[in-house]
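Below, in structure tokens: the form predicted on its own, a single chain.
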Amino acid sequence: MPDLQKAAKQAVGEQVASMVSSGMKLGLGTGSTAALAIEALGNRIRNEGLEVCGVPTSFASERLALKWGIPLTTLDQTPVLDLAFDGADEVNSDFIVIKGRGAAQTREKIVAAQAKRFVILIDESKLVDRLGTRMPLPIEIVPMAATPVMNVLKALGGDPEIRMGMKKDGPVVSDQGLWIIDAMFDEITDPEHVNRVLLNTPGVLDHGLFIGMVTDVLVGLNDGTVRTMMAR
């Protein structure tokens, strides 16, 4: 990761950690930016005696939380969260987000839906004018539905392919034991329509479009400062 980009991610991680107060129930995101926020939160627990607990969105964030001393809970025990934070692959001007490069978008969406406040942590490169043009939309599927789902994505204007493992043979397997299809688009002009079609397609568990969920976007700048954007 370039030094300037890492500084930007570090800045938003520390900023969201500063928004947390004792007694809060948190959603702990997945990915490189969320990892820095988890570390910053752990430092506050160690240095200030901050008392919080968190619901992890993946096995990876669970292990990081344990490493940094963040007590864990579940949505069974804590169904309402005060704040959830996570990174994103793209954010447009309507605060619609594409997530899922870490294959954790389904759990991330479940946790975000239970949070009163959902804070997205990004650097400037993730802000886009045209949704879906830089990063693919991830769709989590039952393996036997791969071809039918890919045909649906093609009809929607996407160019789908099964995500393959980098250090293993075969497809990437999610924490749910399912496969991920990545679909590139020239542009997702009607995300609500894409959302409805995919969720009504048998074999689709969920996808990486987050619509109407984001409350805050923290944008890390190359000079180490943070710009705050409020969705509602």
Given for the second form:
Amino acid sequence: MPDLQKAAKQAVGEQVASMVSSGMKLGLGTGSTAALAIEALGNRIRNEGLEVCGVPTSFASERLALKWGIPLTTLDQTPVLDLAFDGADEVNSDFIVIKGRGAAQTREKIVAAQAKRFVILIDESKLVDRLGTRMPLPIEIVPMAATPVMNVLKALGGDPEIRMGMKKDGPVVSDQGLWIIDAMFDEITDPEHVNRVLLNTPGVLDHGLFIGMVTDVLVGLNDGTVRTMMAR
Ligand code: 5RP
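The form predicted in complex with ribulose-5-phosphate (5RP) is what I want next, because the block you gave corresponds to the form predicted on its own; please supply it.
Entire complex below, previous chain first.
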């Protein structure tokens, strides 16, 4: 990762950690930016005795929380969260977000839906004018539904493919034991329609479009400062 991009991710990670106060119940996102926020939160717990607990959105964020000393909880024990933070792959001007490069979008969406405040952490490169053009849309599916779901995605204008493992032969297997289809689009012009169609397709667990969920976006700029955008 280029130094400037790392600095931008670090700045938003530290900023969201500074928004946390003792007693808060948190959602802990997944990805390289959320990882820096988890580390910054761990530093505050160690240095200031901050008392918080968090619901992890993946095995990866669970392990990071353990590493940095963040007490863990579950949505069964803590169904209402004060604040969830997470990274994103794309954010448009309507605060619609695409997530899921780390294949964690299903748990990320479940956790975000329980949070009073959902803070997205990005660098400037993630701000897009046209949704779905920078990164593919990830869809988590039951393996036997791969071809029917890919046909639905083609009808929606997408170019789908099964996500393959990097250090493992065969498909990426999600934390739920399912597969991920990545669909590139020329542009997702009607995200609500794509959302409705996918959620009505048998075999689809969930997908990476987050619509109407974000409350704040923290954008790390290349000069090391952070721009805050409030969605609602
Ligand atoms: C994982 C995600 C990530 O939050 C998203 O891909 C952004 O990752 P990064 O902060 O590494 O750029 O949705 O499923």
